[in-house]
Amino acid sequence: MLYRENGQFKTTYRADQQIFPITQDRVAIGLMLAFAFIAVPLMASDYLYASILIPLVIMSLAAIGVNILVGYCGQISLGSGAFMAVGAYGAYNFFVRIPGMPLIPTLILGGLCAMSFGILFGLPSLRVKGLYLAVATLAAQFFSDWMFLRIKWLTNDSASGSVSVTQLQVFGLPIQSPVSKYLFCLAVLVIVALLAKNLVRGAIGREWMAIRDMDVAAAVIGIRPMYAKLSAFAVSSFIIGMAGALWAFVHLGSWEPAAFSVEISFRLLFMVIIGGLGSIMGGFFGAAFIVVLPIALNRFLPAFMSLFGIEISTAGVSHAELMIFGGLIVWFLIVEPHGLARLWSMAKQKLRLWPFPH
């Protein structure tokens, strides 16, 4: 009864094309943002920031970038960890080699470095697709690992590739406390998510989706596959690179190439599959699921199993986490390929019609 559009008339194309055309959606998003920016900093503990909130926000940003490439353009990529690494080390080099370099331009420049790297490894998409493209992008992961371990200039002559940053500031305000780190990452996420949502609703987004659905037919109607595919790689790797810079600068503080291993590429792909392909909202759902589930299992699975007199070790919890991930991915691919975002959309549609039959 509360989620109805009665009396909400659109008199202009601008009003009809809003991101949130229903008033209830705009109110709900406003309340969620107010809760995230105001209520959470008043209630959250340092442990919650370090373990859940900051990783969740940064991984949501990275998942949006992966979803643009995989979900909207249909180009399978396993090189997301490499793009994050290039963004992190690119931002690091600008930060330490240019005195007084501000943090926000540093993140943007790191994203541009990742964009160049992504376009380079996106070139195979012009000739191959599917599994072959996934293998080609996986090569970016191994190349980045070699590059940051062997080319000492990129790590400021660090023998192990381990680097660190300190004294982060934005507009003269220090980014040191968990609250300031969380708010800064959240602000970046909101801005990038808004820009990405508008981008996929525009002409370039429709070109990406046409390439995803049938690239031959898209070429017949005048869409340039080379431009569409490489632009998807560029935008996606730029966002992922910014997420990698935030992950390194804000969350880790000090890092090495192993922090951006192939495992993080698979986790980002799992986020997109579980959250929902071709949906900006799916990035948030998938990141929340992947980040929160391991912590929930570590805390509650031993207690749950003890009710049945079964003791489970830490290694057992880790194995259970992998089995649950695998089972959920298979389940979503079979039952609901569009993930949690599709289930959320269906629930809202049913709520709009309730209590009438569907």
Given for the second form:
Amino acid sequence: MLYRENGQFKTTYRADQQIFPITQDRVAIGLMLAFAFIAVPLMASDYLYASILIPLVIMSLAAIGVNILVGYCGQISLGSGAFMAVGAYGAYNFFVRIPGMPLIPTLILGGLCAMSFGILFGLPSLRVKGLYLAVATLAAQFFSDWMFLRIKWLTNDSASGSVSVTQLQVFGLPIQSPVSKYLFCLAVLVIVALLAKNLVRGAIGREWMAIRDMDVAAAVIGIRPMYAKLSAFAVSSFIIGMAGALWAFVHLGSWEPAAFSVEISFRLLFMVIIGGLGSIMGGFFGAAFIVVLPIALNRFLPAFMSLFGIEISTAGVSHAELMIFGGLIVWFLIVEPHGLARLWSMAKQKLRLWPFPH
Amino acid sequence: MKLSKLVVAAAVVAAGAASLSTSAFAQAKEQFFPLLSYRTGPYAPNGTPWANGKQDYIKMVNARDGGVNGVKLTFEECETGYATDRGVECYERLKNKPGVALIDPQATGITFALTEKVPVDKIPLITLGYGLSVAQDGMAFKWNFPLMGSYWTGADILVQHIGKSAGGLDKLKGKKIALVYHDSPFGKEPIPLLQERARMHGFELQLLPVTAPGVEQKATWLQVRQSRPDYVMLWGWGVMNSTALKEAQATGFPRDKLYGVWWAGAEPDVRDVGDGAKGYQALALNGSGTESKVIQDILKNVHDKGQGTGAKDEVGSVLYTRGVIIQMLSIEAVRRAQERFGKGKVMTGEQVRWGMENLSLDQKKLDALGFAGVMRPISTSCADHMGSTWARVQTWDGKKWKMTSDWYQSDDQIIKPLVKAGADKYLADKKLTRRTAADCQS
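I would like to compare: after the form predicted on its own, may I see the structure of the form predicted in complex with the partner chain?
Entire complex below, previous chain first.
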């Protein structure tokens, strides 16, 4: 009843082209933003910030980046961890080598480093597709692992390869407390998500989708595959690079190349597939699924099992966690291969018709 | 909603409520030890006995002495899988529990990440035999305690031992020593010291990294076969060690020219290789076996009552004993803090830090605690957060580890300047200043 667009007439093209053309959606998004920016800081504990909210926000950002490449442009990539690493170490080098470097330009420069790296490793996409491209981008991952372990200059001559940053601040405000870290990451996420959403709705996004759906047909109607593919690599790796810089600077504080191993590439790909390919919303859902679920399982399994009088060891919990998590991924992909975002839009569709389904 | 779904939902809600209510019943007089561990993943064979030792010692002290001066000891384990992000999550989860004493992250990567966080939360970080080598300088690292040795002291002792077996350190001139190391902060830490020693004695240091977790070492050992180093140092952890030993066997590299750090010298590393590892030598930070009084006490008070963590036949193994030592030092720091801040009280992280900084366990005290023959006396101070830099060398005879050398002490003349320089660089990078003498009293 509530979610119905009866009587909402659009009289201008502008009104028709809004991101959220339905009033209820706009209100809901506004409420959600208010909740994220105002209500959450009033309620959350330090643990919630450090272990769930901040990783969730940063991973959502990275998932949006991966989704642009994999979901919108159809270029399967296993090099996302490498783009994050390049973003993180790039930003780190600007941060320590230039005295008084402010944080926001540092992040953007880190993103730009990742962007050029991404374009470089996106070049094979002009020749190879699908699984072959995935393997080719895996090279980016191994190359970055090698680069940050071996080239001492990149880690500011740290003997162990581990680097750290402190005393972060934005416009004179320190980014030290969990709340400020969370709000800063959230602000970056909201801005980037908005930009990304507009990008995929526009001409460039349509080119990407055309390339994804059938590149030969796209080329026939005048889309330049090279431009479309490389721009997808550029935008995607820029966003992933920023996420990597945030992950390193804000979440970890001190990190080593292993923080951006191939495992993180896989996790990001899972996020996009589970969340929903070709959907900005899917990035959020996927990140929530992959970041929150293992921790939640880990915390509630012992309590749950103790209801039945079963004592479960730490090792047992973590094995069970892996099994349940893996099982859920398989189950989800069978039940809804288009991901959580698809479930979400189906729910919306049903609500629009409710209570009179045809 | 179907009935079955309703039942599941009700159960989940009830589980949540149950976990909340248990924390509400927590008693006031309890000292809490967050235990980070890894019982899964490629490092589990080594992480498990270590975690078991820590747990069993807490259980034993509770059962035998009723805690520390009447303060009960509690713990909660959190699985990290050796992953830094999971370790940080565990730390954040457990740090706010009432009565938190200190934390042993059990992994070098997690130590690096927590070093930034513990000064803010005022929780001491104990990293026995691992972690940041420069953290020995307590004037720069107020909250880090790399007790009993760091990678630098370990590397230094290995060079001394190799020199001795070659007939004097001067005989190392022109020799070639390869370092086969885990390609992570853990494996790279000893390199600055080894480079320093290489310059002093004129041996050639060859660096051969192995990608984590270390199951793929063919290329590395091909290099060993090509360049034929006189000695190989093994800086591995978990599956990397047994793999390296098997590769050495396949390459035909003499095992008695292979020297492991103390993290490559436990039963899980050599058991599968058996006779193939015969003659392999590794540093021993602590003794092992079931003869010592403390292990007997654990067997009597914990395992015989069916309360033991893990298998009984693992009790007394090298890493198990190391876990026991870490927990003993943690509890002794609490006891020491109680001597100053009030017996029978629950200590805060800051008070435990003072206790950790003023540990003084001489042979008599160690004997009383049941640690005779397990470890050497240790005494820390404000400036020295390590307390002892002694280690021995043990040899695998195909069935068990045997102590085969006298005690070595690392050379302060080499390590002190390195530590000082490293700590100064750290302080400069972080724009911090050294602690003052007055700060040592707090």
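It should be emphasised that the depicted structure is a prediction, and the values quoted were computed from it without experimental measurement. By rigid core we mean the largest C-alpha set that fits within 1.5 Å across both forms. Positions refer to the first chain, counted from 1.
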Do Val235 and Thr314 belong to one and the same rigid part between these two forms? no
Based on C-alpha superposition, what is the hinge rotation angle of the smaller rigid part between these two forms, rounded to whole degrees? 9
